[in-house]
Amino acid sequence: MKSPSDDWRPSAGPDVLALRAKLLGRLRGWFADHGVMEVETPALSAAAVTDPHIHSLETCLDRRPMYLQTSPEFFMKRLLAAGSGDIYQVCRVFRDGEQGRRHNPEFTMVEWYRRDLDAHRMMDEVESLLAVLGAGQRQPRPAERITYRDLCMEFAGIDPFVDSTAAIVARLDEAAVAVPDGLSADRDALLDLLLATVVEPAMPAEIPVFVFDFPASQAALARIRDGDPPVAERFELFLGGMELANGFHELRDVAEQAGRFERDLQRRRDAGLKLPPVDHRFLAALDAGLPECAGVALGFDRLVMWLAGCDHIADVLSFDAGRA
């Protein structure tokens, strides 16, 4: 452990910082080659995310609460609805209570939106970008794709659409994973815990894996495709035992989106959590007309971790939260 007198020093070494700079240059070059425009949106907003599992950092402006953004998604979709065309952003985002080996309260997100693409074509784009960023460093192998259902059945022996919450709890007990108090009746929270503790560690470390067709109850801001069962048209990318990206075939129905916000707020009430203000400007943009599109958010710091062979997010940040 470094002494307090060393706290002025950067968290990351010069070689890793040079790698970050090189990757950012490649990233911007890839987007320029694909005709995607870089944009900037505010870090502060009068509204906040409603997802009960994500918590915003709050500050104050002229005595009114403002929130540091957990994602630029709402602002970027407002730009899309106003006719921006294909856009991307490299930005700092903030999440309260997230600190650890793979988490820092402030981190770098790469988010982009492409018109007339679905989730599968967006996966193609993410894989193309990974190949460019990894060239000459640690080239990822060709990606695999698997449905959420098949993933859980293969690596945990659980059918996430059929098995009971009791069966999921039993599988967690078998893996010696403690279920926090109050979580045993929350099916989606149990599935998230199963994914993080049982499934992710069993996934291949050197192969990018796209997981798609999530349960409809986990749609977030993705559209739902009818079927038996219905599924959310979203995907997540895993590499090196980490989630690197989360993408959606974007929901465009303002009434459905408003209903999801209300359901999020009810879950927050039930859990005794603070109720953030809903982003009504975002809903107005949806009402005005969001173009057919897909979007994805990629955790840039985690990608640098994998490419540099680092085990801790602090090792790829100029200054982590402990040195800020």
Contents of the next structure:
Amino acid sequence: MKSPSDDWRPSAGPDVLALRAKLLGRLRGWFADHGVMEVETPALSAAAVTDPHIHSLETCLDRRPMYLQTSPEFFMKRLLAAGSGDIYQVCRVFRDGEQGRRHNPEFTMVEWYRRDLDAHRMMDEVESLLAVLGAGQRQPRPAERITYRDLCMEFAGIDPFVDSTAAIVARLDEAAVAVPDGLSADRDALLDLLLATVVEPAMPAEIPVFVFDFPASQAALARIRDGDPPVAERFELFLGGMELANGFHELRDVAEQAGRFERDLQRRRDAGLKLPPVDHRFLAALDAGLPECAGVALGFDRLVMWLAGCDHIADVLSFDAGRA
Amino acid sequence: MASYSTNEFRSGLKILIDKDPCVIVENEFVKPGKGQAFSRVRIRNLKTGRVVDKTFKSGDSVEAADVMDTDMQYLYSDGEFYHFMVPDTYEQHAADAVAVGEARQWLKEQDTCQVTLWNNTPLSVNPPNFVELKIVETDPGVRGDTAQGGVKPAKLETGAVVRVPLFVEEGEMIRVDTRSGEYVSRVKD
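Having seen the form predicted alone, could you now give me the structure of the form predicted in complex with its partner chain?
Now the full complex is given, and it begins with the chain already shown.
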């Protein structure tokens, strides 16, 4: 930690800032080569994300509450529904309360959408982008793909669809992870804790791992594929035990989406959290028709962390929240 | 009662866990993909000194512990309590043997100690890092034996026993590092 008198200085070193600039240039070149158009959408919105685990920062515009985006997803899908074609965006997103070694309350997201791709073809695309960005810096090994279920089995010995919550608690105990009071019946939260404390640290350092087919209860905005059990067509990319990207085979069903918003709000109500205004313009766009597509959001700062070999997100930000 | 949200957690923060005052030693924020965020903390119980790991859901609140470190002068012991005084205010506090703990063997009247108060009652006492104490009992010194680096036990005026070089004599003042309990040097008048 530097002394207080030193806190006007950038938190990242000049080499890392130069690397960021180089990567952004390469990234834009890659999208241009692939016919994906860059777009910009508002950072301030009258509506906000309903996900109970994501907290928007609220501000005012003419005394009207407005929310800083936690992701450009809703606006980008409105563009897609209006016929934009394949699009990408590099933007700042904001999340209240997220601060730590791998989290900064505002960070850079690279988000893009490709029509007619499913989750697996989108993973191919993420992998080829990784190779381009890593060239000459830190080349990731060929990626592996594993279902969420097999990941939990292989790295924690837990079957997330079958094992009881008591078995998950026992596994956390065995790993000396204290389980918070009142969590022992919350299956998804226990699996989240298991993933963050047992599975992630055991993942390989150099091999990108795509995890796919998440539990339907963790679908977010992905479509759910029927089966036994049904699974969400969602994937996450891990590199060095760190989550780098999240992708969806996008949900297009407006009734299903509206239902998920409602369930989110109910969970927020139950937890005593704020109830943000639902994005009705996004729902109207789904109603008008979102093209068949897949989308992915990549945490740019974390990618830079891995490429530069940094342990703390502050090391790759010009100024982290503590110096902002 | 004041409380802290997990978002305010940082090392050094004093919180109440199971009614005991504790200090946060380490704090790590973890959040998988789209899921529940947690604060994983390592805390030290200020009463027992035990270190334990705890996990909190992000956004949960924890009661603050009214714990304060204050520099005080050690006055005397009445056999049961150890009496300290805040130099600026002359305010006095009596610490029991549990609060004084290991510090007891280094306490010399007039020395300044760091006393940790919880709800205005002494919880623990930290002696100065270095104290100067008189040797009240040790074997006779051996002249010319300095090179061999031999040591012998020496009892100090506060009752502590430290290992000193063979040439150090009874009645001499020595400087001791209270963190390691080791002899540092002789003190020349």
